[in-house]
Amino acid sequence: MRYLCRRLGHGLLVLAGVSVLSFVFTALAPGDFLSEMKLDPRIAPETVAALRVRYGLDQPLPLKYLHWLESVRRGDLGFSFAYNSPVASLLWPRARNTLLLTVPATTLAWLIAVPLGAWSASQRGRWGDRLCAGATTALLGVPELVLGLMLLLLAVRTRYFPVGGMVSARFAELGPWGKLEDLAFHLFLPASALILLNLPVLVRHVRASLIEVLAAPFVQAARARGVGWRRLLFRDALRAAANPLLSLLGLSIAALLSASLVVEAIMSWPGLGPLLLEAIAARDLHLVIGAVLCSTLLLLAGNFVADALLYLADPRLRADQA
């Protein structure tokens, strides 16, 4: 529980370093919610100095920080204006279609690369390990930009999958396994575009680890024995690799959540990517630092399970800390 609990201290620290910087950055950027009410000539001067005077936007910025710090602890995580609502009832949504999309392909990514990568390694030097180099080096060299609007290109040529959205229009009228089944279709290609982007990481990692753990001695007894090959490398190598790739969990959560805000936007997933480009074109403060800390959230989230998993697999981090 020590570790945990400092792990999660270390955790809250980064959100409110995360907070300042992105309240700072985003006060200071040229332009706010109501610049673009200026260059209307319908609109009064005095009404846009009104609204100012309301949202607190003629507030040195100290204070600013120290008014949307108590809205946090209502609650409601500032005001956003673009949307006339609290940030807070904009976020969940949003947070919880971005877990749908990404914990999917997280899963689906990890189910894929440690048998994909455990085969590279046992195929070390052969045709079988080249091809596999070839394909993850093809991959890393896609933009996300550019895979994404390659499968939106693929859906319109095909016709079978949804361009974009998350379900379709007759979504409530049709019955629980209509309605999971139309989620799925619609989730099929973001899904597939996340795992394409953090598949040839993984796998690398994976088979590097594998190859630095089939080299040790405790293997090459252990195959002296007689023990099987497919028993040795999916049971003991694996074990005795685990630990940088729980450690790997935790980056390819951060790299997956990134990836996830270009791959929503480009295929109209109503998660937070959308929102927080939304936010940043409307100059809507609060919105935009709500969007940044949820983000960043979910990453220390992925971070703490990873942590955990960490502490679990390694005795040695028990050891030190008894």
The other form holds:
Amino acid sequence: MRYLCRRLGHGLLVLAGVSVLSFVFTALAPGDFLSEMKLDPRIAPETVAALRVRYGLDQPLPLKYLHWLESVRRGDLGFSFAYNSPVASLLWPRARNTLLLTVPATTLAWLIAVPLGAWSASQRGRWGDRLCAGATTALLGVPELVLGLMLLLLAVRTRYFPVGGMVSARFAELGPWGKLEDLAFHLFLPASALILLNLPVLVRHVRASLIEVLAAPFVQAARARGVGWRRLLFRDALRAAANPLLSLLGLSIAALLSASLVVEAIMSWPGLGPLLLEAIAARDLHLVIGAVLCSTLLLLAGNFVADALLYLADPRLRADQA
Amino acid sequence: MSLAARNVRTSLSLLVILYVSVLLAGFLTPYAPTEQNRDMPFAPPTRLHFAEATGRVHLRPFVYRLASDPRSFGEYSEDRRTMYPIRLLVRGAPYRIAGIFESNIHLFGFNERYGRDLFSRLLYGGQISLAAGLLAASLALGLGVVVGGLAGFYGGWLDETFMRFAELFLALPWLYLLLAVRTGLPLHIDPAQAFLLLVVVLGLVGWARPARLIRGIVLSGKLREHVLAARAFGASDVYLLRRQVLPQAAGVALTQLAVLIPQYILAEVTLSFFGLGVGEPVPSWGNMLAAAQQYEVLTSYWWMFLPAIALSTVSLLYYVLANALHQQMMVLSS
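Can you return the structure of this protein in the form predicted in complex with the partner chain rather than the form predicted on its own?
Time for the whole complex; same chain goes first.
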């Protein structure tokens, strides 16, 4: 338990550090949301100045940060000028949508990658393995931007899939099953983009760590005693390879979130990514900070889950503390 | 020669060919990247012919002029009355060097939204994207070597501070971090400035990973016997770091470069794609691809995806190169 608590405390420290860092970066920005307003002849300069004072934009950076911390305590995470509402209420639905996209995509990618990698490892050097290696190399060469556009092209040309958005226009009228179906239908393209982006890395790692385990003496001993190959591969070898694979899960989350940003933006999935891009274009600084923090939070949460799984899977970690 | 060594050679030579052709864009392309033919938006690539409709075969390839259909927007047909043979090394439009100039028709056609030659834009855009990748990766690696070298060599509080800082940078999803830093810069800047700022931002964002790697090597490298011997002879810290310790990290640095460059090319493309990087009218693969998001482009103009193909080729080549380099290092170090 101490292990998990330490990870949690570390995560909180990182979060605090990231908030300071993003505050400093955005403070460098020339102008804020109100400087656009200043150009508007219909708004009196006194009004803009009054707004500036009211929202504390005239104060020095450390004070601004304290104000922001105060609003974090209230659960607002600052104020978005563009949407005229607290940042938190904008972030949560978007973060939920990002999770709705990334969690199923990651789960599916792992469900496909583990058997595929295991198979590739057991076929080592034969044509199946080579085919797998060739395919993963080719996929690794395709950047997320290109893959997203290609899938979009596919959707537009075949007309089988919706081109963007998360739900249909008539979503509200559907029953619970219909709603789920509609959501899954819209999820298909962005999720397959993420799966295809994730898959090659995962397959390669699964293959590499299984090959390492299969060379271990205990595997040979088990084989000599006549344990079936399939049982050996999926039960024993996979369990022994759990440690590097679960570490990979933690490490791959950062890449997943970055890829998700691009895919969300291209396929107009209303997640955190498009929100951040809009906020940057509108100079909505608190929203930018909020979105960046939120992505860090997702990343840390993902890492924490991976750590917890690792803790459960690897008895050595538990034994260390005893 | 081993497979890895062969892979290094093949990918490296293909990359060199790509870089050289992009560098010589002025010579290889028929048009300036911003030259417009307003009558011909989205014209398809011009087809090369060897045989006339009558069956006469020519050795020198030729093209027909494309005529736009006055009834419908964006539809073109070939005007078969006159043929234009392709000549090489013709004194062309306003270029410093004589370009390969195909009479008054082009190999790839005027086929972009604003009637600019796509092939020319592809090569000129490559100049921006590839140069941004190269410069930004060098900057990030340079910073990484300095920070990692100092942190690893001196250790103590310096190491602590640098590495805690690096952890912060690594804690963020990289694209979110990049966008956060990008927020600190003005939105609308002219392309030359945008290019420089982009390089600096990318370099600043990416130092953490190479710094960690280099630090690890320096940490173990400073305890090697030849380093200890040099220290015992009274060598200065600067000498030790520069001549004895850092050279041990050369292999890793090289591999890192092959990993970082495509990542940064992609970063430039992504930012420009979202309108946060290099902007019109200067071409970059990113802002060229931005056009490919439009519905009419998706449905009918496949050639707008050419930058995507170029981008994938480059990143695939770099991936093969990095992989092969890594394998070579393993062989050398074992």
